[in-house]
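One chain comes next, on its own, written out as structure tokens in the form predicted together with the partner chain.
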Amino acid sequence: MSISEPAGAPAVAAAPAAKPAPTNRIGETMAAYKGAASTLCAGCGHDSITSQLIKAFFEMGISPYDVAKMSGIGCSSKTTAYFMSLSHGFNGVHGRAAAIATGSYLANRRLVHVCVSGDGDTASIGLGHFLHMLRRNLPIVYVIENNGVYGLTKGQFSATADKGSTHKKGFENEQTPIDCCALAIEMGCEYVARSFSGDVKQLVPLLKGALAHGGSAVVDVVSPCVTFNNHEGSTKSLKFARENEDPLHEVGFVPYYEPITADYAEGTTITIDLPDQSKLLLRKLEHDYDPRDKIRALELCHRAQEERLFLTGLIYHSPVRGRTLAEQMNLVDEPLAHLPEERVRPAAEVLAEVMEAYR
């Protein structure tokens, strides 16, 4: 059954099209990727990211039925309701989305797991789970909607607030910020990107690359909180981000099912080969940066923090692919959740053998 048939979910059904809407490679229209209406503040960076997620999934032609949307608690975590209503979503408890996603993945690794989380979830209450998820190389696209504040509780600093960034009440943050990208690289994550919610052109290919990556992929997106952290002195305000974003490269994504059409001059472009044969094309701008060097990537993160640079793009991609959690565990190909009884309940003779050993 096509998802876009009128019999679909209510969110999908309301588009009486005069001319047929464009479809993706699995024959679905963008409507099949929509979610409930957002209840976030007007102008919230998160809503922009939601739109880019919809675009990325639609253009990649991933069936919403194959997607599990995971989130924690906070403004960012609410957004999993605002895209892809045809996918199951799990908005759990604060900080534990990485752990819950780990269980869901082990139960059914055919699902495409995407987690949308915030800086409170990821860098504070759930920091441990975030790091251990990366150590395990859980195949997941982990999007951090990073605004430097706790929005849902009205504007307290988060652990990603920069030193010297000001609070809405005027005082400065003195504490060292946690750089989720640097930590991700340290933990062995093989796909680490930073972007800006306002940079649609960059964010969509980075999300597609993350989806194609097939292991843990972290996309840390600075996403201004227009209500509590948009003032003068904030380093995560819309104005600051717009004025200071410094892309490392221009990012293009070529899926495995499309030929490369653009022609790049020698030395101007780095091609990142992804496990599914898709490619990210990184066209050189002012920086001469190769994201395939782990030490340089860490150095870049540290320099960005020292010099307060807002560098965006693909920060790190490992040229060597590590084993995913399922590969480490040598799991059967079928989802564990759906194994029939005869495959998960050993025969009576086995029990007799065990009993004999304890006599």
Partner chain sequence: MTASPSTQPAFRNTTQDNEPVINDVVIQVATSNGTGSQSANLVLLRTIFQMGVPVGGKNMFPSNIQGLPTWFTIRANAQGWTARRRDADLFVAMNVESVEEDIAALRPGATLVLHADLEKHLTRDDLIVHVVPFGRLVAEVCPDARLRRLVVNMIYVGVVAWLLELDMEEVGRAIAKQFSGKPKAADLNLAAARAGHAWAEANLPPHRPFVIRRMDRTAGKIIMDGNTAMALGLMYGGLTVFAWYPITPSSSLAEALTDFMAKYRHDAETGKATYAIVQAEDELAAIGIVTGAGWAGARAATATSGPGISLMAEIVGLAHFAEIPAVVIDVQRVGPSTGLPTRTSQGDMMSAYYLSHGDTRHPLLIPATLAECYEFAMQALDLAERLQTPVFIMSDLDLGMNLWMSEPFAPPTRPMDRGKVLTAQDLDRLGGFARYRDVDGDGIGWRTLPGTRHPKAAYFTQGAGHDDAAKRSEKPADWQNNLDRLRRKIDGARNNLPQPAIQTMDNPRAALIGYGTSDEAIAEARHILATQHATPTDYLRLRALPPADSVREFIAAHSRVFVVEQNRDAQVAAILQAEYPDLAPRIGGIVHYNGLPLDAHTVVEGVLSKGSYAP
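Now show me the form predicted alone; what you just gave was the form predicted together with the partner chain.
FYI, this one's just the chain on its own, none of its partners or other molecules.
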């Protein structure tokens, strides 16, 4: 028995259909680029970086299934769980993200490799692996979530803490800091940038440029630790970063599949051509700075350290891309991980020939 509407009852309007979620150029929604809920402290700068990584990969139209995420140990290394849960991932031991990424890249260089590391993971125990990754020119986007402290072990100074900055308990850091950007340039890295986790407008295009670069790319992001390094006297606190960030330029990014519009046709704009035909657009501010000058880039890093300047933007980009490690090794086009045993196991006569060459 059905119950009919009483006579004269007003018609009930149907609920409007929900708008479909926007998709990127490969048809994926933003949801495909998200991961688990963060377990970091509320307000941690690392969570902001995670959000910008999600946005950069989504807007670039890179399939999550084609991404390999690598990390070591530390608060920063937990963040790979918070974006692109559909991608490949490996959380290694302390300081070994670069080494693990090297092996993964050689096994399957069709994957887009991204390392998320910290200042302790990179500049202390992992420093040697980090430097060798750069000198070999591995196509890896290496993001350093830099807060100047060891957050998992109660906030001791890390190797990137500025000399003269103070600890939460009041004592002063007396040791010279390691500048990961200056080291990266010295080791031949051809894409080096520094940003601030709270500067969304700048960080997203810098990450996109790193993804489009095709060689080693380092993005050092000052990411305040709200628990152990957010006090007066810290040079990596949220307050210090907001008050002292001095952008070298405004950064825009045009992917290879979009034309440059007239909006960028200004005499004060530098166009950085990236290997995949994308373009990074740097609109000069008060600094007359060209990131294609390697010596000038190193001078900038040294001056910033001496004068405690927090300069952000694209610090260096080589106008000529060097050969990647796969090109140096003359690897076959097909990923090594996909080759069948009969193609990777040399015949007895080939092995004999190899051994004879070492006599």
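Positions refer to the first chain, counted from 1. Quick caveat: nothing in here was measured; it's all calculated off a predicted structure. Here the rigid core means the biggest group of C-alpha atoms that line up within 1.5 Å when the two forms are laid on top of each other.
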If the two forms are fitted on the core, does R345 show a Cα displacement reaching 2 angstroms between these two forms? yes
